[in-house]
Amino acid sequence: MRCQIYGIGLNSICCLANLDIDLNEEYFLTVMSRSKVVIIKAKGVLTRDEVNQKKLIHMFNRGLCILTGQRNLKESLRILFNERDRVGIKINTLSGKMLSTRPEIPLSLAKFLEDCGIHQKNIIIWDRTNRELKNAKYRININRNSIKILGTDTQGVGYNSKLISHLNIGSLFSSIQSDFITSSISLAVLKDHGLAGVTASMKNYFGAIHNPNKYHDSNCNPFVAELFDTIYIKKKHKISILDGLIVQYHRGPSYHSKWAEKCETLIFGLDPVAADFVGWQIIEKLRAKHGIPSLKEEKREPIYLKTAEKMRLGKANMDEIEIIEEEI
């Protein structure tokens, strides 16, 4: 086991005071000035596109325990959620089987949530469409008494009829995000994006609205930040988890094997801006390793993260982020 700690104190807690999230109050009285991001690597967790379940569970256990400072995974999740929560796990299945959130990841997370007291019927794994979910090898499940897997286009779901107008955002939200859930997890694939530069946990919520095509001008700035700042996301979002088992570091968001690297990594953060900022640095390192210009040089720097920082949504400055990296 190898552990690297960047920044101060292993027990410092992610800076969340500015997120206005209703979590366990006593825990967040310990909030400090730096945001904590945890990177867990596990060689062999992905073999021939199959996930090693034992190693995946170990990755979740270490990532969440280090992030929250708790002894085990159950205690870690109980800090973030309570038994009354209805939890949505927002995944990304836009790019087919090879570059979507693999089913084993949210299904394992859903099982952990169940173990900490949340009933199966109150857990939803979801994305935009059932077609995209099926293409990514998910089995649609709308059984009311079990863990549901479904798209917004499922009959009886759809988009909330109330237009949310906030700053430059004017959108209808998936009823899953607006009405069905009380707490949200962004379980996003870390990848390059031809317009935004980087797509990770914050931009993952573009899949929660009816008109994401409207918000891709100017490198998606300020739209990613402003969308996150809306009532249906900011008040419900609890944790960002970035799926970096395979990272598309160039020509994303679609899958291109030439520019996809097997990293076998999960990234955990309570500060969504900091988690995505760290993901951005990983993409830049991969680009440099393969002799590809930086996103700034290609005029695709994800400046929406700096906008998010100015809006007090989190940290986008390496001096204010504590990165803890462990290889298991």
Given for the second form:
Amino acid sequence: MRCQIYGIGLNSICCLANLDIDLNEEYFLTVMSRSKVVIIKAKGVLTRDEVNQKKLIHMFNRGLCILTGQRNLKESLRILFNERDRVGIKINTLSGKMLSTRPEIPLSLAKFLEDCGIHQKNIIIWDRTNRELKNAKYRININRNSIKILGTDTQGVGYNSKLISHLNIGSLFSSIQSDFITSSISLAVLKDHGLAGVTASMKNYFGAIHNPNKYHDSNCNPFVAELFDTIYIKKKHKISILDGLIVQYHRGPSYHSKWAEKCETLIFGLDPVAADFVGWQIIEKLRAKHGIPSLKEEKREPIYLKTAEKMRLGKANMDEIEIIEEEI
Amino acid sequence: MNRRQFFKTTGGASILACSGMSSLLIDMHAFQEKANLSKVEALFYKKHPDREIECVLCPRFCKLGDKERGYCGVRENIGGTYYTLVYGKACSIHVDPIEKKPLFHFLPKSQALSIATAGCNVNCKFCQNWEISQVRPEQIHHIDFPPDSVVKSAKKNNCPVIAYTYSEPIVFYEYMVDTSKEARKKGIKNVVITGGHINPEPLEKLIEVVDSIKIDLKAFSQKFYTNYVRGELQPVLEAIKIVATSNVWLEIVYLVIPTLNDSTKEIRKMCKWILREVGPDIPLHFSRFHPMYLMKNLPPTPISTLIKVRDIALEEGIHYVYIGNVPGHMAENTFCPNCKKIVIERRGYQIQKNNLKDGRCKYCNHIIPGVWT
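Next up, the form predicted in complex with the partner chain, please; the one we just looked at was the form predicted alone.
Now the full complex is given, and it begins with the chain already shown.
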């Protein structure tokens, strides 16, 4: 039954994609049905800080196929993107080499996108600054005809001058998010956050605006949800992928080895709220396992997820989220 | 704009445009590739375990992990030490008449070398300078302008005053304090134009090195501060009291925003508080609002509203009540509260006549409080 529901929804998306019609309405219908989140674990994907490429590809393959109900990676991506899309992979490199989205992950994803027909010049892996990207071991690439890796601070990129005012948000957007891309993947690091509680795929978009420091009051609520609800994000966001190879379950968002656990997990979700909600539960389990009070007890649970649910951005309720977990 | 049109207008100059992307790319908002930021240890913060810090400069008390920045966007925790990134990094430098600040009872007709860095510790939806106050220092152009250069520049430009202004000088506290100390050595006065969102201890230290402070009291309700300022009212009121009881000259500005902070009740309540806590002689400026930033949905303040709120303040017994941002209005003038004659006549930022003699009204000899020489 589950597969049938998704099958119908995704076939429809596929048709729409071929017709190059705005996917947003269909996407919205998809996320408002029972939200599916896929957790893929692969023991040995991370050995001495080296990513096992073969296992990583396998993780993507299983994660995306289960999520979309398709037979292979190419088909899975084709129902989310069309060949004319310009795809942004928004990563998180704020915390240096040890706790940023590992380069192997977006680079693999970019290759998959290319394989499904998107020209490599239309794929961009990006974050706020080139300095942070370099610190996280990315090699900046601004070559016009290849997959680009760059920060908003690259000469000639910058912020769109149009101030976007939406609910409590008033920000300039990276022109990568506002102008360059037509579709967005939030490829975030799953981690504890001293103010937000949890930072994952929704909060990752704080790196797409010029003034994220203004949105950390009251556990980042309602700001994370309201930012996601802006035109440049909600309409373009296609999939959330959480990098949980190492999870910082306490004292985040900066890296502290004593509270970082090797989980060797990737989490996939079309519903960003559900994906982040599931990420939160993983962090809570790790905290409990290590005898650390829950985020609720520390009065910093990610209440922005409930706000996001109220805004109909997705589900933040375990009863309405279908979790499929697989170990490979 | 389609792709073809885009290329015609931009010449495909940018990296993204080279890829054929239709976009309006604004270089002025691009970060600087190798941002030339300062790394000077900040004052007023506490170190906590695990490389965490707590900023105690302002009432936000930002608690930050490694590599995180405060709400102001210009102070960063780097490995457990808190740094100011804008020390000596001025993004705005102008010579302004002191009346523009506005300071009406402080060295009239003098020129102030006015400087600012990026950043602010609140986020007013009606900010007039949001393009510098609500950005990070990497996002705007700035120049190296260390304290001794500021003072030299003030001397060179015949400015007896240095003003720390435009954005929020509290966030460049260390730069302001060091510049003020240098300026004093050369006989130059220092004025601070601030929202007053600062904790008592740093304010008391600041008072030791500056000569005048203008505080923007943005409303007299916490609700307004919560919704439109993203700050706290009470610390601002405390700051006003601290400055008023010091040797530093204080003036208060209240930006009157239609329907949001212009009620008779609120204005009267504020005036009563000013009278009770700081007395009748602190100049009070009611400024006209113009639609800006995130508040473009309201009209400019009607002149009639400004006249009404001024009348309330005068009725309550405040002696020096001005109307600002309305050039040519009679309430730009200073009236002697005793004989009611004009002692300083202004038009915009220009002084037309100065009828003060040794700080007194030349008609009735009444003392007019202020710093006049």
